[in-house]
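Only one chain is given next, in structure tokens, and it is the form predicted on its own.
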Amino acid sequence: MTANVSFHSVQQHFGNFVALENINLEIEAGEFLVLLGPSGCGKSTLLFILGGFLTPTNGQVLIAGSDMAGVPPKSRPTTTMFQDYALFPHMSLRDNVAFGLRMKGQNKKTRNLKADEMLDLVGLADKANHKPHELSGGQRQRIALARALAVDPEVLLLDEPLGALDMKLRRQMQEELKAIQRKVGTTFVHVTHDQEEAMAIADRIVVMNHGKIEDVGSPEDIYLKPNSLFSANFMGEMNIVPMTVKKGKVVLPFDSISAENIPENPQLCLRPENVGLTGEFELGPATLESSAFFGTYHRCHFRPLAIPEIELVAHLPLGEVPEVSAEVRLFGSNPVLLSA
């Protein structure tokens, strides 16, 4: 089962503090949507409103077209998975997964069959009789996911479920989580502050800041065509190059480029991989101040001679790194113009 979700003019106030301001958002049935932003941006608050744990100050939340006003968490077609997996240590994995079904009054045979199906889905069918303390962190995360899916929610809510895992295991679980979501088809709404995680798993990303939505789009659109400086800087690094606009052209210290739809108070933004020793337009001479090896590229810091007050970060391919203190000519490609 799966369902679409709608937020209409949702606001959340805690006294004088505005946690959410006029949130309008549509989530498609079967979509993997990620709410991304720094701590305190309102992403978890929005998730808790969807789950029924908070009542919005104003606005409306719909799941599959039904108004959720006054509907408690247990009566909503949602299940929430938290970072703390909250598994019962005295129960077997099968009983942990079947717990929600037990609370719904299903008989033991029916709920055990469903639990075994979910354990097989997450690759732990052979450990049905084990206890949680016998599992690794990643395996416990899978059990929590199996338990959440066992009750057949129309929308699964995930509040930073991978935050307690180390980097290698987190990346592995990101791939597994995405594969499982594709298999079951349930709508997933996932909260994280990890940009790489968001790009790895999301169909669409919602970037939030100070209780507002800054940007919405596919991972590619958010990264390559951000709608705001905040979104651009939060979703990876961004170089900002001083510029002026004359007769519809962006004028740089050493070159000019044509641009459409130039915004007010424009800033020329370049990702580090779009700054290099060749490119679409010239940024001028610069001195290499430092370089660090990152496996597939060198992360380089350049100081432009014409604008020494800024530093440009470039990701140069292996074998293309000059000596530190060397003077080179820098170029840029794929620029993005955003309002200051």
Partner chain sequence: MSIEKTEKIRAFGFVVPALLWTVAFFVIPFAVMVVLSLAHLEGRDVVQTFDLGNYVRIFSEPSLVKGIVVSLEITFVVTIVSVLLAWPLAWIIAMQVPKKWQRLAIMLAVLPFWTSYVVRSYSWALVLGENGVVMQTLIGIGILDEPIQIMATRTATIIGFVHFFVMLLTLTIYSNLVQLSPNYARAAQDLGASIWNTMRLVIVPLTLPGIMTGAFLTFVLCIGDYITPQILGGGNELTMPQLIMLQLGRRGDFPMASALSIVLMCIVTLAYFASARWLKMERV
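These numbers come from a predicted model, not from an experiment. Just so we're on the same page, rigid core means the largest C-alpha set that superposes within 1.5 Å between forms. Residue numbers count along the first chain shown, from 1. First, how it differs from the form predicted together with the partner chain.
- When the rigid core is held fixed, the Cα atom of residue 89 travels 2 angstroms or more between these two forms.
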Second form
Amino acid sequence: MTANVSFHSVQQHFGNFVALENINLEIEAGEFLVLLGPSGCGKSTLLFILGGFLTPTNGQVLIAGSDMAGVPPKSRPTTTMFQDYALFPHMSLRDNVAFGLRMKGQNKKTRNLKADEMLDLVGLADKANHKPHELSGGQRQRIALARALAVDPEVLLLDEPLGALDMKLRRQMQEELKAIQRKVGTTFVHVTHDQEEAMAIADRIVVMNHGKIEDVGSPEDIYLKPNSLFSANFMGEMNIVPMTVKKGKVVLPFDSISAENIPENPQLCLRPENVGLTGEFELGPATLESSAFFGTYHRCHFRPLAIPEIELVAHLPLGEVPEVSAEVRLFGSNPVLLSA
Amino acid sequence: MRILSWFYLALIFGFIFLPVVVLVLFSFQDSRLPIPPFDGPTLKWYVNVIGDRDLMAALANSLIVSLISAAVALTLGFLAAQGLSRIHLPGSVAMRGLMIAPMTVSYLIIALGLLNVFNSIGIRPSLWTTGIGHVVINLPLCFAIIFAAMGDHQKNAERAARDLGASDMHVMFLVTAPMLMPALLAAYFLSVTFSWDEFIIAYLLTRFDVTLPVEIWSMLRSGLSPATNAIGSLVFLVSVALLFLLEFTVFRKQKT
Amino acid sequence: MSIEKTEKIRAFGFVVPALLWTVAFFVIPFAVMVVLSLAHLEGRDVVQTFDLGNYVRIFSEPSLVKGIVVSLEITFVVTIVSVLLAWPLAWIIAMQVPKKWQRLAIMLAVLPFWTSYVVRSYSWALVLGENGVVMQTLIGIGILDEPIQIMATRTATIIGFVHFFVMLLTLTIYSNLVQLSPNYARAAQDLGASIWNTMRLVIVPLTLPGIMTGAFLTFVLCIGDYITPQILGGGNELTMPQLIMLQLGRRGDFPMASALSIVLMCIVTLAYFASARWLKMERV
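Can you swap the form predicted on its own for the form predicted together with the partner chain?
Shown next: the complete complex, the earlier chain at its head.
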């Protein structure tokens, strides 16, 4: 089961604090959408509004075309996987997973059958009679997923579900989440502040800040062609290179780039991996100040001779690193122009 | 749901406050019986009570016993918690159990046990014996509160202080006690309160120098009187005033 | 000597004073009480024997057996009624009262704690008496024609106890409720549970530790209390503490008082083992 979701001019105020200002967003059926942003940006608020735990101050939420105003959480075709999982500690895993079906009035046999099926889906069929406190963090997370999916929701809401797990387990769970989403086809709306997680699982990422949507797009688009300086910085490190505009061209001390759609008050942004000893345009001579080995690349700090007040960070491939304090010619590629 | 909640809240608060309101109201009663109809207000019963020598002596006794016995219980409890949390001693669990045990025993039984012992070795009931009994009931409380408050970061800070050359005494007064201040304060105030209000131990273990609850008890023998209301209200109002003072000074500060 | 060993001796030194105090004024008196409970009264003198005569009497003499039964009945009723009244109060304060008012609300809910225990029972005697506020009001609005007797009955004792223990249980249940993640209720409702089912299947079971801690305290304090039944219950039905005091006062029968105390303690110990499962769960 799956459904599309629309937000029309949704606003949320808490007293004087504006948590969300005028959110408009369309989510397609079967999509894996990630709401990404720093803490306090409003992403969890938006998720709670969708789940029915908060009534928006203004605006409309539609699921599968029908207005959700006044519809309580239990009547919505959504289920939520909570940050702390909220597994019922006094119930066995099977009873936890079957809880939603029990509330629908299904008899014990039917609901346990379905619960065991869901437990199988998340790979914990052998633990059906255990209690939540006997599980590891990753296993609890899977039970929470099974419980939320057991009632066949059309939209599954995930509130930072991987936040409590360590790095390695997180990567593994991301892949599992993605695989399960493909299998069940339900629309997933997933909240996180981890941009790597967002890129790893999302079909589409919505970057939020201060209650507003900063950027919407595929992981590739958001990373390579971000819409705003905030979104560019949030997705990863950026070098900002001083420049001027002349006759519709971006002018650098040693080169110029032709560009379309130059924004107001533009800034030239370059990701560290797009600065190097070769490239599309020249950044001029620079000295290497320091470098550090990061396994798959070297992270180098360069000081350009023409603009000594800035420092450029470059990720150079293995074996291409010059001596410290050596002078090299730096080049850039894939430039992004964003307004300051 | 909201309306039902407020209705229930009003009802149960009515029940909780009914005796207190009646107590305070009829302490201002003019006639000799604290029952309706109310014919006050007058302050004569307060004047009466404050002028009552026995009552004021009992109040002073109660203050002395509660302040001192709580201090003794706090000191013993703090030291024991310190010793038992620092290192795993053989028999730690048994010692902890023994320290906590008096908490699960009725005060009456503790009082009777002490009375038996004091009788058999010929110690006469006095404020001292009452104080000893109050330390027995408050020591487990102090120990439990302080022991529960001692966490790992506490231990790490103590270790760091010792590493930097602090002596045991320095560690205790400069690191442990300040870090545990909220727990120490809570334990002390609770102990003072319990001792101050304790009746049965004081009743069985005092003879002539009685504490306030025992004195009030003997006032009850002569039947209902607005004087009893007055002393009860006085104690209540002073306790509540102290409580709010603490809430808005000591405990408010800790939150920030 | 190794560093660990000196450390251990030093740590033990910290424990010794409290340990000595507990042994001298708790363990020894208890041992003396056990020994004394095996003695007899002859005339007005205690004769140390070692037989179970007092215990046999406790379980055979009707007035003493009745004391145990009365105490147990009152304690069970008080515990159950207090839990039933306190749970909704704690829940309302934790869930319905705005966060910034909660501390104040809970302080108010336990404010009468700060009256003296003796005075609190006395106040109930005022309230429940034949000419007290309750009777006068009921007669005033025409529900009753003449006062009914509550004072000096078991009902008065129970009301006095419930008043005190509702406050206590509200505290333990409230502190349990506020520790619960709000997501439990959200999850239950999200999965389709009604308010009633959310309470019954999720919230109440999750507050069992708080309920059981409070109920155990209620049981212990209630069954061991002398003041409330003495002031409110009158002398018609005596509870165990009243019987113990009676042995001490009128007859100076310390052996019998000791034996009764030990029976009382055994009952409390049984109650502890019955509720230990939940008392421990709080630490998980």
